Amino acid sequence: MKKVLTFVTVLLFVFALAGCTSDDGVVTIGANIYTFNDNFMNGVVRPELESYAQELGVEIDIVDSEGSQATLNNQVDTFISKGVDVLVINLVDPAAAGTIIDKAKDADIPLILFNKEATVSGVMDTYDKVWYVGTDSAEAGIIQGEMMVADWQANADWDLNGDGKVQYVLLKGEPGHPDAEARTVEAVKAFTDAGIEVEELAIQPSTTWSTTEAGDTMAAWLTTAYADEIELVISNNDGMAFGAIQAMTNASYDIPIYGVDALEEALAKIGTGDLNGTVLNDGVNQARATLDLAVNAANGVDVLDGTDWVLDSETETKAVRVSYVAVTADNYEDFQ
């Protein structure tokens, strides 16, 4: 009778641990991205998503929200139902990051956000389950900010007035968007801390983060009353600031214009002077990490077992950051 016990009690023991994998032993993750039509989270984070998941020997089924909340509430439904392992979710809109907790918490499922955080407060410490990997949103703002002060300081012609104040436009990401939000705030305020007055000309959210939205406000701002009186252009991401640089070359302007992401193209553009710097937004280490901790929770175990990722402490311990590095025209060919 003693045996029959210990036998039924190893087979719950190993029913137990499969229930953290497919059948055939593989991890399966169910993410997504908040929508495909963004050059750095389509371009950059997905392929490396992709690519990592192939290394580890994992399963990853990338799906495109679409830029829709309500999308991505359906897609995490479907993603339970086939029973998936572990979660790897990008919010569309990080004030709903308790609807998708709540999802993964009834289903028992561990859960990654990844590149968008959660904006209410204490709603990750309503799961032991759930982890955000990212970065600190300020940082990008204050390394591009500090950038633009430097090169200000060091060129008096970009004072085109000559009343010692940055006259500047300003393309932002999508509004509400923890990095849009912060990188807008810091990129100004690095000028204001230097002692230096800025005047805002004008300034144009883009929901998708967008080259072309960014490519057409540009214009447009080309043809108002102040368009000779611009003197910097700050762009929240790469892509946006791509438009810009595209719209200024048809309208024969060169204005000091600076972005975030360090994607192939902007350090391309870095080397033949159309983009002055930007700031390497780290995806491939963002998807590893975030993959990492994915796995490591499919199976039960601390999700820093065998990484160097270190939670966050003033996040207690529920986030991996991933630093930011200021990216000029004496460094950009160290990152092509």
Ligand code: GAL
Contents of the next structure:
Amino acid sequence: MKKVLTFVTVLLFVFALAGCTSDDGVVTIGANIYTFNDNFMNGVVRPELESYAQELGVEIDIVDSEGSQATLNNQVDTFISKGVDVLVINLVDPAAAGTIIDKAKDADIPLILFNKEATVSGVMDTYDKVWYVGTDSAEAGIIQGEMMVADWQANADWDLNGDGKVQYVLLKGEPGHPDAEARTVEAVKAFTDAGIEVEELAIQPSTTWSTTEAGDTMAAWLTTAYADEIELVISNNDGMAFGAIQAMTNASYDIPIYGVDALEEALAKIGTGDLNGTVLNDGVNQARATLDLAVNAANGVDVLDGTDWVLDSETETKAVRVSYVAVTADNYEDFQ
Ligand code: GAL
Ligand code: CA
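Could you drop in the structure for the form predicted together with the ligand? We only have the form predicted alone so far.
Whole complex next, starting from this chain.
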């Protein structure tokens, strides 16, 4: 009897460690990345989701939505029919949050949205078991802007035509994406807030955050009549900055350029002076917060249980926002 009891105790302990739902065994998570073709999401967030799931003893299935919201909708249906305990979803179209929330709600499965925040106002209030994990989109632009203003003020020779204004081009990323929109506004606003006039020479109306596409755009800009007037390249992510840097190298230009994300390669490029600065988008902590909330939600306990995460008190109450950090030539080594 004693042996049996010990065995049962051990089993219970193992299940407790593994994190178990009320009904059965190990927590199963149905997850996606909006496209595996994204430097930050595929290179930083996805590997951390996988390794942290292992550390937590939960099962995660991460599928590639290949940039198609229709594909993601089908993937969510499949996860639901398989009976996953929780959904961890990276929207393709941030305006389509309602569709996913409705599916989760109908199936009574908790849902964590991450990285791409829903853009439909009030949609997060339509389900009590949906939360968001990401950042404060504007913060990256504010930090990037402050960095650029400080460098502009310290380098009088950056004002090539000496008119006191910043003639810039901007690589925006995905239109309608809260990060792309907010970063664009805030990065430029930092100059005007500092009393520095700006002139936008061109902005990339691209649908992606891709290196190749940004490289082609920058290469094209460098063949225009205003090519020699470009004094600054603002890039809303590092991936696009890499393309622009390559295009500048090919055309023998060396224009100050700033990114966002702080990818490994970006840190290396700060070291070589090819990139002037970036902003750490802390994908590791975003992945960890996402899974912490997901596992708690699956277990039916308070999503913040046993964690240090806090819910955003300023905008709404159902989002965890991980902070951005400025990365310059002075501190990039700390992030390598
Ligand atoms: C942003 C990131 C971009 C891209 C995007 C995808 O936060 O800075 O590089 O990964 O998310 O939604
Ligand atoms: Ca100027």
